[in-house]
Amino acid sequence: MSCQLAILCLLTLLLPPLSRGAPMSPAERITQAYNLALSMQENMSTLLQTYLQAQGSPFSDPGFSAPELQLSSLPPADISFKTWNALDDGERLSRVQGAFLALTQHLQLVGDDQRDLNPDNPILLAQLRDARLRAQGMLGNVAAIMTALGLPNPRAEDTLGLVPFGASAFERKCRGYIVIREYGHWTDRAVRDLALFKAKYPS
């Protein structure tokens, strides 16, 4: 019962409000939006070290990385300057919905993958689990920007597509580091973004 209701309670923090009232102007859905890829940016080295730690050899050994692996199912958070500031609303804003969409269902997949694998440790399981609501409750505040701004959502689509069920252990534990990573990559991307709209659109 303590577990749904601290899931409950992420939940009510992170999802846009029902409108009350006047609607939240697009100001106060991107500061919205903003303090909460805050919140995801301050938790992700803690989510990254705990899983690593948890998978063992090479994962677990000191300064461990990997850039070089990477998953054809997940958009890449790097970008070139000159490509980001050329961006307009719309396609920024979608290409960061388009992001937490992915890694919402990635993070899903990394959480069963660990319950498979280290089914005895509670703090992992409970750190993929609220990274991916806070992953889908940034997919729901950009959203709503964009409902704000006038601007069209995209329809949501699977981007795991055909899961590889057989996979090995080692190759479940890469996949899940690479998921990690990017998830940590987006949330920077996701505060960039934000600090941009920010300015844009003030209070």
Contents of the next structure:
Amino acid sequence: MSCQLAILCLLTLLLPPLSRGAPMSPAERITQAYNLALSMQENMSTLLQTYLQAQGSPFSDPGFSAPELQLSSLPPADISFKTWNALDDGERLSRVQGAFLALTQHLQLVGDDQRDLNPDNPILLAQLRDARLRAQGMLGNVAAIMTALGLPNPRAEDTLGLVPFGASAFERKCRGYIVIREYGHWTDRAVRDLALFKAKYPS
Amino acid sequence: MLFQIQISRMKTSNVIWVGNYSTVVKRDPVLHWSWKSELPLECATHFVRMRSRVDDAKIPEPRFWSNWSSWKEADAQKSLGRDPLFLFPKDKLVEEGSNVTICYMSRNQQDNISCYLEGQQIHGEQLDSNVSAFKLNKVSFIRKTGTNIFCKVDQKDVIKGIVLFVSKVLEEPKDFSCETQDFKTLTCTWDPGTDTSLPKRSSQSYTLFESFSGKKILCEHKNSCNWQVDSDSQEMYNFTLVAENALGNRSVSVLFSLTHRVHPKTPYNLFLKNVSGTKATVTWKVHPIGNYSTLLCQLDLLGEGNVIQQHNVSIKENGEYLLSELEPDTEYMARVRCADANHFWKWSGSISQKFITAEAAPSEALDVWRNVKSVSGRPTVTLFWKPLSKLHANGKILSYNVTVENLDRPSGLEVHSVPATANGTELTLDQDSYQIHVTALNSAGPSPASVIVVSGDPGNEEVEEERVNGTEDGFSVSWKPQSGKAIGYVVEWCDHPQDLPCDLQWKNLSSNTTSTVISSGAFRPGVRYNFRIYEISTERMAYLLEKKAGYLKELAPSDNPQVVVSNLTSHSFTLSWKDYSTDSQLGFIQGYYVYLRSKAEKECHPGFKKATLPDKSACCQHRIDNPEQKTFVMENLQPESVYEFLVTPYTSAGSGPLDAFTKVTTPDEYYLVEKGPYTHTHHPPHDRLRFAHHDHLLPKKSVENPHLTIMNVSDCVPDAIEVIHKPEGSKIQFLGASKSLTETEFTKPAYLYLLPAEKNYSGPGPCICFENLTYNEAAADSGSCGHFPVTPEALPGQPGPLTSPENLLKALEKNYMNSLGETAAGEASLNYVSQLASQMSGDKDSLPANPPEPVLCSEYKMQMAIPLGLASPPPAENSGLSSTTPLDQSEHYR
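Can I have the other form now, the form predicted in complex with its partner chain, not the form predicted on its own?
Now the complete complex, all chains and molecules, led by this one.
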């Protein structure tokens, strides 16, 4: 029941309100995207812990962190404040959109990996599926904001390419860790970006 | 051709393996040969070369080796990328318990690399400057998702790892066997043991191979496989079951004859027919096995879960059996299972059916006993019977029939129907003799009659009671036959003799029995059980033979008798406890101990011996061996001395509590009061005025002591005292008393209790009244005084001082009712009990609503004023174990 309820809530955030007569204003779209980002932020810690616990040592060791592990196919969320502050609306949203496009594809890959490695862990698989759905939702919400603000909407592209295939089990475990970690970083950045838009386009 | 192959590692000179490979070489052959390296090939360059020679017996010796080929290099490192660290082998699958070698290769030999297996650092052997190998012996299964092994380059935050997938060991299938239910299908089953599946790798599979037919099938299930029997021609089967997974296989075989592996199907259609009280027919069916097979079926009859009958029946298809020797009205279960009659292999499953046999008339007569008593002059017979056991009732008892026949005056039969819930009835008869038949009825009929003859004449009840000893097993009761014509005996007793009804019990015994042990879970120590043994005559009349009484275990008395002190003189007094019943105690009363102690006398009187009390104090003890001797005269006492006594009974288990001694003070040898008209009474020689709380008359006495004592007249200065007695023949009328006592009946002295005049409590009749004109002007003015009956037990032991009228009234009320019938006014003593000043204290609300009415009065008209210093000394202070008793009537209250 709780699982069904969670999915229902998730869909409420992800799906555009089709039944409304009047189109949503930019501020409403920003608020909706912002609320989704907050929801993603709330679930981040649980997802990361569930993932790490399922992978065994060293991932499940207390305080595990491997910042040196990176995926070139994922854009880094780190950015200097000066650069971030100087981004215009279009660039800001484009970067978020690009990141969540990549994250959506990577989360799909991680979900597939874990179906192989941890087929008997339905909680982990469900959380990865939810994370991917949220990333997709964020993608749609940002696109809607860009449309509402009259900004050009870049074309979706395949960010994964051929890179991930053929990885060993350990590499796939590492890859999943990086994707989830970066998913968290980009969620934090999206919250910050959308908070900026909320201030800029008040309702 | 024979090929000799050499393999070197790192450098060609480091040969690590040499082996031969022989094969037939055809024209333009491409030969394949493989070798598995323990060390992952990625970690070190390997070299291989070979040489050959003819290996054909047709070719004569000598046969020479060819030259070695050139070394061929296998270098997997070249295909690796530029990563600083590599770890091999990747995603290797091994069986639990096997040995695994892993290695890492570092691009930079300066790097400091540490490796870990599930968090534990492991140490390896350095193969060269960049390569190290780790040999893991007997790897354990940790989890299905694999065992992580990782290495990291210190200071560089580089992590590389592999996952080792360790599979559980594939076990040989256990308990492999095959059987058929119908000669069409063989079902083979086994215990597969541990599941060896891993993620993305399925569990072991099973294949069944039969060697005689050469057929093989892949089993669909992990623990069973069905094999179709093609024809009747194959009798023998040799099955091999192979379990296989990615790492290996295990197999097990079984050889058997098909006809020896018949496991019939569970029988069906089990029915019970023609069920009577003692018989029932069971029918059932079985699935036929082939054309000629006979089945052996086992029919169990179960009662209350236990098999009580077992029968073997050989059948082809239909089974039938007549069950007999059943009990009526009993639930049974019939259960059938079958096996091949020729070659037993296994029982089929069981089929069962419950059934209840029909009722039959009760098979035994009731066990009936009677009690005859007289109610309003008419003999009343109470019949008791014990319910029939289920075994004998043969059904639900619907009612009991009691048929009464007058033996003296034939007048037809009187039939009473008693409900099934009753286990007895009561009949009112006359002095004639009656024969009573009692039967129990169920739906099938009556039981045999139980016959008992009773007579209005209770017979000889004057049978001396004997004692019987109780043991852990009960009471061993024996008797002497009298008539020699007894057809049996009955021992009767009550399980709860102190209750009403006392739960009458009886035990029937045969005529050749003269003893029995009576046991009951209800028997308790300290309870007296009375047993009556009856002889049953040939006329079925019961005659009392003997009476027995006994205790399962005697206990020491829990209470002491209430002792009355009388005949007090300056040298003696009498103790009596005539009301003490010896029959209802915790053991047989064997006698009494009389304890006496006095500060005045150090030595014990004759007949007494020294004894030590539980509080270590000394006293004198006299033993009375006769339990019926309930009086004792204390003699040779000192005048004006305080004595304390205690009377306690004893049984074989000990004596009663040595707690409350009673205090008695002997008077001096002077007379005080002239008595007026008491000439017709018997007067003891030492009449005294007694004061319960005579602080007015005894100035020296401490007022805290409420107890009575004797006032020595010599200590007083008489002013005037007058005893006015009402006319002779006046009777003391006690409320609620069934008889009135004349003065001449006053054999015991009593106290008079005086209250300030309160009209509410005054009443008609004679009284003795003291007026303290000196101290109670209000009372004097009233011209009247309280009139109360004399109650000897009133004062002793009262917890509070009696200086207030409330307390006095309480005492009066409490003891009044108890003293009826035994209370008498002092016939020769003028008992001044309480002269109350007008101090009114205490809880007035507690005054009784209906105080006893005064019925007898004498009046004390005038009193004296007592000068200080002339009062008699106060009585001795009570010890912890003592209380002071009134002189003439003494009771203990605790």
